[in-house]
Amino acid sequence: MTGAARGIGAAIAEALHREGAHLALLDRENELCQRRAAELGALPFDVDLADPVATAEVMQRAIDALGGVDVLVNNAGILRMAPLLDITVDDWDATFDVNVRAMLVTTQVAARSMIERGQGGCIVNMASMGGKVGSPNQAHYAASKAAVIGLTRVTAMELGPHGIRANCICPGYVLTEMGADTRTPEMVAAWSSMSPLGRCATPSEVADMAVFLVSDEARYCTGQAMNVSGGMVMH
């Protein structure tokens, strides 16, 4: 999986290795990502994911290292917060390079050794909330994850004859690192008076829909783009 040293990552991670999965992380954040796998008895690769090449390499070496994969999470994603008449093409290609580039990348070659093997397999993507509703200062991290959703349904139309499943998470407001920078107390009652919950998400109920996705449970569930968002969305 990708994006694992941190935030939602670190929780799917765990939560899968609860369930008995034998990991990959895949992160740049090199001294982290080694840190997590020691504790999860996984494997860390180091890889910077706007590079589509590295990509393509690293993944393809972690497979091996695992003697194939049967479930791919693709989680690594970035966020910079820009007003829409402020976002520069640095900051639009460098979204799109990490959030949907690099699931291309990752889901090409996972793919295609899931295919090779003839066993089927899973394939979960983080889109976002705001890939269906958007939000103010975020048009390009909206824009990257309505492409996730559709990058995934196109995914699911054409690997289920190989009996494989492609899926992806829309979480709402997530307490994590990413972006909290810029967040305020402020911004998080706002946040989490958007759910009829009243709160914002865990990371931990994040990954609990990753483990769902990929368990025997959801095998007929497939092109479908799933909200974790506390009601906040609800479609």
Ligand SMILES: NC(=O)c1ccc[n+]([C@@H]2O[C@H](COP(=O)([O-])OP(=O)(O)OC[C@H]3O[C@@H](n4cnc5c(N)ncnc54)[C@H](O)[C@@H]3O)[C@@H](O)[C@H]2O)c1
Contents of the next structure:
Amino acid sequence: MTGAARGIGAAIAEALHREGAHLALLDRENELCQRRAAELGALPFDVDLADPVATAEVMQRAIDALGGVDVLVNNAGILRMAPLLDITVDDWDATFDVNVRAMLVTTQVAARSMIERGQGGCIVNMASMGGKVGSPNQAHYAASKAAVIGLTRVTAMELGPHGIRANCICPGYVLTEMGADTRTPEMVAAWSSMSPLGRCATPSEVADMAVFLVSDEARYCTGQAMNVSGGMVMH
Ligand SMILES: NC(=O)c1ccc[n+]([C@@H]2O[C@H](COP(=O)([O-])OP(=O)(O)OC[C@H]3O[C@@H](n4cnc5c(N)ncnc54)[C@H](O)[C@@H]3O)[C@@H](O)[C@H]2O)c1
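So that was the form predicted on its own. Now I'd like the form predicted in complex with the ligand, please.
Next comes the full complex, and the chain you just saw is listed first.
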């Protein structure tokens, strides 16, 4: 899985580990990733997912080291806050390189391996509520997450015949390091009031959805964009 060094990804890695998964963790936060891996008996891989050649190579190495792949979780993502009129080409490209293109690359490598083994598999991609409803100062991020939803649907269509399911998760607000530099208590209060449940999500609540999606309980669920937004989004 990608982006497991901290935040939602760390919670997903922990939850999958509890379920008995043997994990390879791909992240650019090498030291943190190594520490997480040691805690979970997982294999750490240092990679910048913005580099598609390195990503493909490391992904294949990770699969070889594990001896195969049943589940791919594409969780890594970045958010650069900027008003629409100030978004630079670099902001746009950096966002799409990590949030979408890396996902295509890891999916291609993992899916080839899954098809070759002939035992099916599961892919979970991290989208966002922003991919459905958008959010000010996040046009590039929202567009990238809408792209994740589209990529997930076509992945489900093309890989379904091989017994491979693909779904994505659309979290609402989760108080991780992502966006922490611009977050204020007033913003958190306003976000909390947007949910009928009156609060933001915890990383483990998103992780629980990932565990469900890769489980046999979700065996007839593919191509979906599952909200974990406390009811902020209902479609
Ligand atoms: N936090 C939220 O409110 C929220 C809401 C909706 C969706 N999401 C999505 O959930 C996912 C995880 O977000 P988070 O809040 O845990 O963020 P985070 O910033 O805490 O963690 C992101 C992880 O991805 C890794 N990563 C980022 N860019 C990378 C790169 N180029 N190469 C390798 N690793 C890279 C980071 O090192 C980190 O471990 C993201 O896809 C994010 O867009 C987050």
